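Consider the single chain below, provided in structure tokens and representing the form predicted alone.
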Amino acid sequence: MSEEHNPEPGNRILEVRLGATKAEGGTRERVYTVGGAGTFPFLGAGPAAGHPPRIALEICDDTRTWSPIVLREVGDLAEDTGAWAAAAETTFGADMVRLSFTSTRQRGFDDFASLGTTVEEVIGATKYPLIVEGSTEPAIDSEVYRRIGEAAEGERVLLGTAEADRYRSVAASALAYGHAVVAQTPIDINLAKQLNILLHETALPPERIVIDPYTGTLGYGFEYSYSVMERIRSVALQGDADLARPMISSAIDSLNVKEVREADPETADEVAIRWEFYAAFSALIAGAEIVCVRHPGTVALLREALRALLEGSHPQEEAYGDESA
């Protein structure tokens, strides 16, 4: 085995704590710590294994661009963001909810007050830590992230997404309101490191940064994403402090590929779930501490797979409960 695959003793992925209990100023009944591993995924036991990975179910506030397969599955829940978020935890079994503000991607968006209202609704409907994806438009980033950060103040959400050319607004909101940040770069280890350095220069602590190396879907570039994720983990365990961060993966294009869109209606759900599952499962093997999916049926498959992988490496109560308030 090459030196690259033999991490130095003591080198570990930083831990990032998500969610805040009432005692910490939040309302979460459960909080998670991600990261902490001193070895590659599912190869160690005890402290070297770090904390167990988490499964997030993604929901949105504007369904016009959402997968019709998912919308058929969730039915009327798609019309009530709070109810959809609650079902993600209680009915579908997700560890976390990822709230994506797709409304901000509509041309001419200016309803900033609605963002805070929706965040408050989702916070009130859920008990576990949250991921909130705000804007993809630099012109409105500042106001979008201010509203989201303020509405979620005290809850220690994972706020996304910071990118090399638009990270200051996200970092400013995280610093002002006590959140963590998703740092996304386009499948490149050097760019991932550079963005982390830029975020450090804003005074954002390293233990509040989660790397998103950008994950393609199976057959559409995922193999490149996988190799970059492995490389990030390898270099981090060799002592590169700028890359020693937990990773998040969201193969969100999985439900938009031709094979899913053109599937036979009678088997479309199964095809969608499998396509999404195999991308997310592979990301876990590559080192992702959080995987995000959209189809509720994918959550159960991932949960089953994780139970098998984690057996013997994590205490049962930590693997599936973790830090209840």
Given for the second form:
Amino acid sequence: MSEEHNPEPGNRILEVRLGATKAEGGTRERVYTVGGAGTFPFLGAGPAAGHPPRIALEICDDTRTWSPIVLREVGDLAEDTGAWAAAAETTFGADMVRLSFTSTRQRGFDDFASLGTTVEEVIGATKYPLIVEGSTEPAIDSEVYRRIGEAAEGERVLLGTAEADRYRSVAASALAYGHAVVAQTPIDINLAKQLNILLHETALPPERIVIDPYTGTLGYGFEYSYSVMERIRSVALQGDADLARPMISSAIDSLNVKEVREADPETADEVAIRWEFYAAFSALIAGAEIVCVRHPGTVALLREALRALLEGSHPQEEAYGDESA
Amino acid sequence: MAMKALDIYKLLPKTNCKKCGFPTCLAFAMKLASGKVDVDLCPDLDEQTRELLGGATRPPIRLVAIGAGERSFTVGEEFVLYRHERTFYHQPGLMMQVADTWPEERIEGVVARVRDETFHRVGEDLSVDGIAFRWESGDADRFGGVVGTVEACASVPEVIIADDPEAQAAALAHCGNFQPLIHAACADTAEAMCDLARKYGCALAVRAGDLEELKRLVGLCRDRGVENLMLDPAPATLRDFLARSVEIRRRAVERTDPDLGYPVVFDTVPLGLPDAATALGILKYAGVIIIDELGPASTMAALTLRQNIYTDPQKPIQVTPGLYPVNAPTGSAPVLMTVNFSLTYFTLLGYLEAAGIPCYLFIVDTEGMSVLTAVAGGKLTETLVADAIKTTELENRVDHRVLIIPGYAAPLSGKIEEETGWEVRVGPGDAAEIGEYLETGWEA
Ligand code: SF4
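Same protein, different state: after the form predicted alone, show the form predicted in complex with the partner chain.
To see the whole picture, the full complex is given below, headed by that same chain.
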């Protein structure tokens, strides 16, 4: 009740550009701008509507902890990260690939050279902007982010993930090689604000930050994430500049919950797709500008829904993912 | 606009006569301001004041009941646009449609699902709420016949979808006494529909794509004595529904347009996109959602989303600290320590249940902080762990002295060992790896 419903006119979510064309020093054939809206999602038209949200398909370089349902669906692609990335764009219709370096999660990981090679492979195989996720182990962060950042130099990828106590390596890599950063905080609006301030102190410009307020899985705390996204959007439009950033949402544990894992093989794909879809769609309604899923089937379902939500609010090309270079 | 307690108090008689059941006029004013009581409880108000206070303190959206008996439900009486502002109170009823042109077996199939199918999730049985009959045949008798047949084998709440009063009458002859929702009146049929709604005491939906027209219909129906109304904004796309439903809710809760203070019906079927439309209805204020034959996977996801969205956000984001047995552990089972941040708990629990490995989840009180935040902020300490071992009597519950701590708590492992005397193993930093870790790495 404390927050007003009506955005202050003129307030906008900051625009973040992802991907770089040849002219800009990269190789992307398509680049995106996310953010820019001055209203709650899908209610505005014209400039106040901002840019259309984007759908990312998550893939990884080490499939050992990846959902067996997805692995069954993508088959041999899982063995070839480049081919998997290419299929995400062409066959599965995603706006972008989110490559997760799950290999770095092994105990004692030290094959840093492989990271650069894989990044180059994926860049070569794709045409759209990329999101790349590094390690989750502070001890190797600096090496991991340096390798990834360097290999993608000039492509303006979205690098993940900065957290409150380990953001320096990511930010340093983004600054050195010209990338944007995912700033993740555990579903708390104040923590999200603080992390943005910390990142600001590293000299990373605000228009290179995408907020990840952390998305719990449908049925496993998703309601907190939904509401924190609504709140962030709400206070951002009230004028809180530290939070006026595009949001990214990925309910990464969707395919590991009981309902999905225990689904019988006949219906497992159906259940997996729905579990991802309901969370990702709701995140869009709450204000996420980038939603990430892992099952290729979810992408198509989200695409249709997004079309129906954007109808008439954006120029055709942009709404359907054709902001060509 | 809603009024503050003091402004209300100024308009009360200030005699503290207690006839309203409250000790003072001020106490009554405070209850009124929070929308918890009806102004009519004070008998000593003149007509004008009663009207004024009623308009400012009654729930901004009328409560409407659908159906009779065990599975009947109420919708409306909501106060906010965003659940974080307070909470959402009355979850939407999901009504699965059948058409009177369908073959009998298909209708029976849907009816049986609505009647019998439930999913059990965190202590709640979740199910679709009722059936929506759609008149497609153009034949009123046939419609009545179908409603009659179903009525004989299922007692669930119903929506009767027919824009023709005669078809409505034919259906209501079979089910009118069970308070179905009549859907929907438009300008031409409002009179006849109101007569039916009054005859059976049913709620009535009015349908128009334009909010001014909706308000006019509401006025018409109220003039004909029907108060239990619902609004169908007749969306042609998801975008239409979102825009209209948000605008209706905004004007209702801001009390700028009392004629829009009724719950919304969302007929998703004509839009296609059943999953997106159902989710949108749940998120954005529908009171009744008419759905197509959603498959079991979609139904389960939709009901779970509804359960999430209608959870009270004031509920702390913490779980109660303590020892939680998972998969029926014995004394030799591993003990996994983590924090009482709900998401950490739920995520870890999900993986452990999926892995099927018996173990104890040992939750310590970090006031709802995640592992990373709690370690960084000094909330998670060796003393905290030692105290929790004592209060949970962990030493009596297991016959070993090995504690597995989260990967991100690794910096504390030495200190915890010293303080507790337990052997500490550092588990994975990512919950997804816990199954593999327990299968390969753990021996007490
Ligand atoms: S009944 Fe009316 S006058 Fe009497 S105490 Fe209550 S509010 Fe005051």
